[in-house]
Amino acid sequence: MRHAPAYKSVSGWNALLPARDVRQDPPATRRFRNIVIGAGFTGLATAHRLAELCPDEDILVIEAATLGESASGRNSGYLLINPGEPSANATDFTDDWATRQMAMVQAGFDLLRTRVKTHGIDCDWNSDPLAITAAATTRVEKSARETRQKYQEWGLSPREYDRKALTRIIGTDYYRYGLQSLTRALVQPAALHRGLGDALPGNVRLLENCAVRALGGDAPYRLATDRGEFVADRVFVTNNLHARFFGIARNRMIGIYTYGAFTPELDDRDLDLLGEEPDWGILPAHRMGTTMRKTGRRLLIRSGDSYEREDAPEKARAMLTRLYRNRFPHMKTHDLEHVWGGVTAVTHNGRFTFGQVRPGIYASAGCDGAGVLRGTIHGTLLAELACDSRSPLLEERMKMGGPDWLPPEPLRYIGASTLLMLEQWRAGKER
């Protein structure tokens, strides 16, 4: 089991970023009140509340990789508060569970937002987005109708597209009906990464480029990394997937694998050839289906499914470039400039591990490929657990339960494996 990300690629966000310094010269103390394994949305949202509720405590975030190169900066950059499923509740949660879930994920979104407000942080925040789901099958295009009537039971009117508007906005008649999607916000999620890392307030110390090999002992427990030990009263582990490595969740997520695309820069022709709207972005009404946005002058596309292992580079490329041909025939080329993968954490149940896993040991893990807003919210309030601040969402959380058990290896990769081909294959078009 890796203890840290190994990707094959690097992620094309951040290639399209300038040069930042890496911070991954050691500090010259050793001691530490507290200590956040992981520097992604989850643990930079935990060390910002930490260094708010307890500004007389140093605090050491340690991250494996480097910011906008870690899972947080290879996602599509859409802030959703999309609910989880119903079973993601506890059993004495009444019927308004969505309300409920969205709430304490827009609490996360107001939160980033005003971080990001006040840092100063450029992300190409655009807090007007086009973002649509969209169904390309009849099969699918009756799903999203049904998830229309959902969400106005909660109390939402989506907004519908039918073909013809689709086409207009995206520039292929691929979809044949879309609804407006719970997305508050597009941005770019490397830079948006990198800017809450820049962010932290002056009791925070930041090393990258640093895995941490070991979790040992009672508390005072000592971290062993590829910088020496470091010793800490507190330790928040917050690097989702790699939580496993320390005993965390070990059989309650798998990790899955998808693979995003910039194409170069495009055109003038090809540029219009995508719409007339200057950004816009399509999320697939179908989990195993594909994602796109016109960003700047160029389209991103994101799709496939692997268990565990990432796809070589070369494997990626051409599916992503067949998925790309498939929508957009008439564009001059179907190259792709960037191509990278990344991985999230997968419940069974679509639930988090969070809360004290030891005296003196906090974890939240299971994104469930949502973590931007989920993630900001889980380690601000695992903060606040800590520091026993509590609050109405705090308690609201501590009613949630958390993920299933999973069997055991070879079975549980014989029945990820077969589900995920399973629903590859459903997915059709929607691919």
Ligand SMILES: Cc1cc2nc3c(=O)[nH]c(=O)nc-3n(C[C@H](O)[C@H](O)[C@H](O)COP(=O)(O)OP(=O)(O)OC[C@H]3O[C@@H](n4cnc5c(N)ncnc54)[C@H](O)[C@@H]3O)c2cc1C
Second form
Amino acid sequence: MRHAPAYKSVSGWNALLPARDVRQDPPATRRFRNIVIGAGFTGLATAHRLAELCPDEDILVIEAATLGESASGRNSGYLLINPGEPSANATDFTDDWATRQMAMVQAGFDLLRTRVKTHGIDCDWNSDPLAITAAATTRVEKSARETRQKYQEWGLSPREYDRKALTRIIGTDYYRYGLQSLTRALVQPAALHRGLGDALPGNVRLLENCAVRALGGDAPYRLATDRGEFVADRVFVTNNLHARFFGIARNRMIGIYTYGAFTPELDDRDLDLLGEEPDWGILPAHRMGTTMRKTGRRLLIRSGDSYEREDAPEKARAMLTRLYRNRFPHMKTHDLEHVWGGVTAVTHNGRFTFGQVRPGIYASAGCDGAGVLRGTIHGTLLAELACDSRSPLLEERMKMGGPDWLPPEPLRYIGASTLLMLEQWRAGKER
Ligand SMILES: Cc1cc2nc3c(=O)[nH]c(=O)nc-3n(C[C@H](O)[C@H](O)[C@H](O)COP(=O)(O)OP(=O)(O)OC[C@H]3O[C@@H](n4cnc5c(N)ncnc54)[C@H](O)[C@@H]3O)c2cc1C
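Here we have the form predicted alone; I need the corresponding form predicted together with the named molecule.
Let us now look at the entire complex, which starts with that chain.
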């Protein structure tokens, strides 16, 4: 088990941005009141809220990579309030659970929107996105229609799209049914991630390119890192899947890698083949399906799932090229300029590890493929928990329970990879 992710290629979103000054100079002091491990959306939200609640305390955020390069800067930029993956009609999904989840995630969205506005973060925030959950097969269309029925029961009335409307919007007749998705905004994720890091309050120190390699003893805690030892009274473990390395949720999360790619900038002719709307997003109605975005003059495509290991970039490229060609056979070429993988944490019941795991050690982990807003709200509530700042939302979070136990290896590997293969096969044309 690695202590931190080590990706095989850079994030395409981050590669599109200008170079930035990485904050990698170690601080003069080694002793902090609070240390946050991991500066993804969860860790940054924790640091922001801690700084607000304890303006007189110092906070060190230690990040193994650089901002824009972790999963937080590698995702597809959908700010989703979906209660879970993607069919609301899944068997163990009660209406009560779903609406409580959505209220919590919506709070994450409101928070992020305010932060982006207050700090003027330039991340191509589109709050009126044309983002559609689409089905290519009759079986998945049926399930998407059932999802819509559920949404209606929750007081939402998402628009529907038939094949003709979809073809006009996105330029391919690949999909037979579409449902307006519960996407509150589309963003440039690496720009958002960087912007949030740059907006950290004055009492927060960010240290990038520095992995925590051990977290030992009792309070005050000693953290062994790439730049020597740091000591803290309180530690916030917000490095998602890699919390397992510190013995947290070790038997409750698995790592699933998924893959994204950008085309080069397209010329006018090829851009026209992506439909008449200037930008759009397609989310899969099947959990093993493919996400796309038309953004700027490029197409983003994301798909594929691998258990605990990142596939070679050439393999990911071949898979994404095939899916791109299937959907848009008439493009001049199917070249991809950037291809990257990213890891997410998957739990059996979709729930998070959240709370004080040892005296003075707080953790939030379990962000899956729709974790930008969930990470934001969980990180915020984690700081509130540590500072005893009670709120109805925190009470609600404390009642939500955590992830189920998973069987040990090799049973876990056999179970998870068999399920992945089966689901990929069942997904058929949805992939
Ligand atoms: C290709 C792809 C597409 C996705 N699309 C979407 C989407 O459209 N919408 C959505 O909501 N979600 C999406 N996701 C999921 C989303 O990116 C994650 O749920 C989210 O990034 C989780 O945030 P986090 O802060 O909890 O974890 P992370 O973003 O993984 O952040 C954890 C941080 O901890 C750091 N770290 C790890 N170990 C250590 C250590 N030992 N020491 C120091 N630092 C450490 C990591 O470098 C990382 O920066 C996607 C994910 C991928 C991979």
